[in-house]
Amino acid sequence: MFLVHLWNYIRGYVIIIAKGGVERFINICARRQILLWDIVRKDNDSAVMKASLRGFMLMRPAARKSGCRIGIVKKCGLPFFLRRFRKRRGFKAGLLFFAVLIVFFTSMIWEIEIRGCGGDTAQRIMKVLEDRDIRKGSFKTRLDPRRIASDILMNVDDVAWAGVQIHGVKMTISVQSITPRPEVVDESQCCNLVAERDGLITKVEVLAGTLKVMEGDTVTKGQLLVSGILESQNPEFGAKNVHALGRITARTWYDTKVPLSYEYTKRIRTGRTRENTYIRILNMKIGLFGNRRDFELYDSVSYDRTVKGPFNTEIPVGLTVEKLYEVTEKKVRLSAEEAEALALEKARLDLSKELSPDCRVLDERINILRSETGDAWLQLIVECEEDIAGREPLGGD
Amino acid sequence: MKLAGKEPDKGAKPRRWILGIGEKLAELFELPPDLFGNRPKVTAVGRGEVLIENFKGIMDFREDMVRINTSTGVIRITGNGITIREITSEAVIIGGKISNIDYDA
């Protein structure tokens, strides 16, 4: 029944009042396929009923024939409802504006998803996209998925395959990383092994070539360790060039100097904070009124508040809250131990960048150096054991 | 439209005769009787709604009573707040609080 009502509402209907000879009128209408419903007797010679718009148009002859006078009580339904908006220009303009807005916003990219790779590669892919001016908010019509995919393939090294799909307002980039190729030792190329850094040799293992140093030797950087020229025992046969292979383990030393300072500026939060709020639309930030940075020195922490849309989609509209903490700098006098600990930490950090990844740290020594002027340094010496052999192509052929 | 309205009167007799045969046949083969003929079919659902199929026309319509002409006579439905819920050329639905359905009234 509800569906019937809905259908009637959509088609539109009129409530009419018929006066005089109602029964005859109803019968004629029924015979002429004019649908009437909800007929209620009002008084002795009149009745109220509902009729469809089409039925109402066909009703005139039936009314004349039955000698019945018909008046409209009310016009109901969607057609009459919409008729009201005919004159309202603003409403129509709004409707048009709404339609345009929908088309406009659905022709944009709102979300970019990168699948199948780590954050590092993803960042490089994002950079490629940015270089081509593809970001949240770019128009879809300008984008050619195949081109983007090939651009990614060309510009990001460790991607074997890239696929770009645009579904609605979401761009999905799927990539397949390359499995790293194993390093192939080209044995046909002759080479020597030379020391990559100074050291004291502790162990030698030679697979091919002529050993030129001994265990316990001190070598300097660039010194020949294993020669690729294989001398025959019988001088008549001459020499043969080979690809020298081997592992020369040596003790190496690294050192670094860090100035010791007994003063340390400490940043202390005063406890006064301030929150600034920005409205974020795509990548734009719009500051709200009352945002100020009125602290002279501050640490700031900002975090994004995103709005989760239906179906767990991320809406690129949200708030960015920036929290400022006022800080004061305070000079703190450190004791000798504290200063040394601080310097040592810094020295270790510096050295860790220098050490090669396959070396083993054997020993650490700390020296405190003082000059006449009163400046002090902390020297950190690290003793390691590592393979110092490095390939150097053999000259000639 | 006018022609269509007058047609039943013209060929009333031979048609009724043929329909009479149809009814007899339906009886013979034990078919549902409402499949043939133009006899009225009255369906009452609860006491708020009466559906009458194969009617000829409304004879009288008042707040407490409605009389409907059919091929087998006049059916009178009395009650309170009688309305015609819907009317087409084949069926009429009577609503309201119904107390009587009388034949030959």
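Numbering follows the first chain given and starts at 1. What you are looking at is a predicted structure, and each value in this text was computed from that prediction instead of being measured. Whichever C-alpha set is largest while still superposing within 1.5 Å between the two forms counts as the rigid core. What changes on going to the form predicted on its own:
Core-superposed comparison between these two forms: CA of L224 displaced by less than 2 Å. After superposition on the rigid core, the Cα of Q123 moves by 2 Å or more between these two forms. The two forms, fitted on the rigid core, differ between these two forms by 2 Å or more at the CA of R64.
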The other form holds:
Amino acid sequence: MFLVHLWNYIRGYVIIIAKGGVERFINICARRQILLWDIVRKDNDSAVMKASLRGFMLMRPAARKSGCRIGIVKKCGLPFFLRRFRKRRGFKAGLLFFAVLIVFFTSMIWEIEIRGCGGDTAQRIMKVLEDRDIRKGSFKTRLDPRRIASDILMNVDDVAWAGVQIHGVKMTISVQSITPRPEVVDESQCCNLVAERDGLITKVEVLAGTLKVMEGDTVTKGQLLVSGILESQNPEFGAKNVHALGRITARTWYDTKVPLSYEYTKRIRTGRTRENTYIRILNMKIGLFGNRRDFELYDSVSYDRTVKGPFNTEIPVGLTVEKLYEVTEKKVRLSAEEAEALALEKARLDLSKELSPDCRVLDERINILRSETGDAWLQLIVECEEDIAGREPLGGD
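Having seen the form predicted in complex with the partner chain, could you now give me the structure of the form predicted on its own?
What follows is just the one chain, with no partners and no other molecules.
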């Protein structure tokens, strides 16, 4: 029903009053396919109704034939609205500019949505789009959904299938991630298993090869754990080279030293602030007049104010407000406990970069080391349990 009213408003219509012979007039108009609607009887001799502009021009013969007098009560619709501004050239130019602006913005991509994958994969997909200059503000006419999907499949390893759809100003990328494939062991390549680091063996599982160590043995990095030479119990049968397979679990130790510092530089806000505002159009930021950075040292926080379009879509035009907080640096004396806590946090962060993904931490020990000159370090020793077996090709293969 709304679309009917909208269409009548765009075409324009008139509200008329008919007096005398109303029933005959309506019947003649119906036979001649002249549309009348919202007919309301005013009294016994008159009625108010609506008619389109074309219908009003065609109903005069029907009025004469029925002896009905017709008068216009009100003119409604877009044509009559625009007619009032026919002498206002500025309004016409503004209306034309507004129409061109709507066409311009609706021909661009305002929103990109990625479905069916995690954050890391989504970032790699966005990197592929950026490398091909596809982003918010890109024109839809130069985008080929099939080509975009193909580029994603070729450049993102974790994606098994990709589909791209463009609806209005939104581009939706749907992907299906690859199920991780189990590691395929090439048994045709003969190799040994050697220790990748020092450790104390706690568990041995050998699937192929000759075991060279036992539980409880201490091994060093590079030491042979499982030989790829499979020896027969009968010497006359000789030996066979195989691909050594197994899991050698051992206790390992990692350690690091971090200097202890009893002074800490603290940034304190003075209370003075300043706001800078930028106009954001697509991926460009234009600073407004008067933007300054008066502080020598400051912390900054930025937030965007985005303009919302029809149906709550984001228009690539908005404001970016940058708030600056003036700070001063002040050296603070730390207690022994505070200094050790900061050093311990840094030591744990350093060691986390060295631990393997399958490593299980069993225990940690903390030592405070001091030199004769008065310098101090925090030593962190972590005891772990992990698989230390690594492959090494057999000599001569």
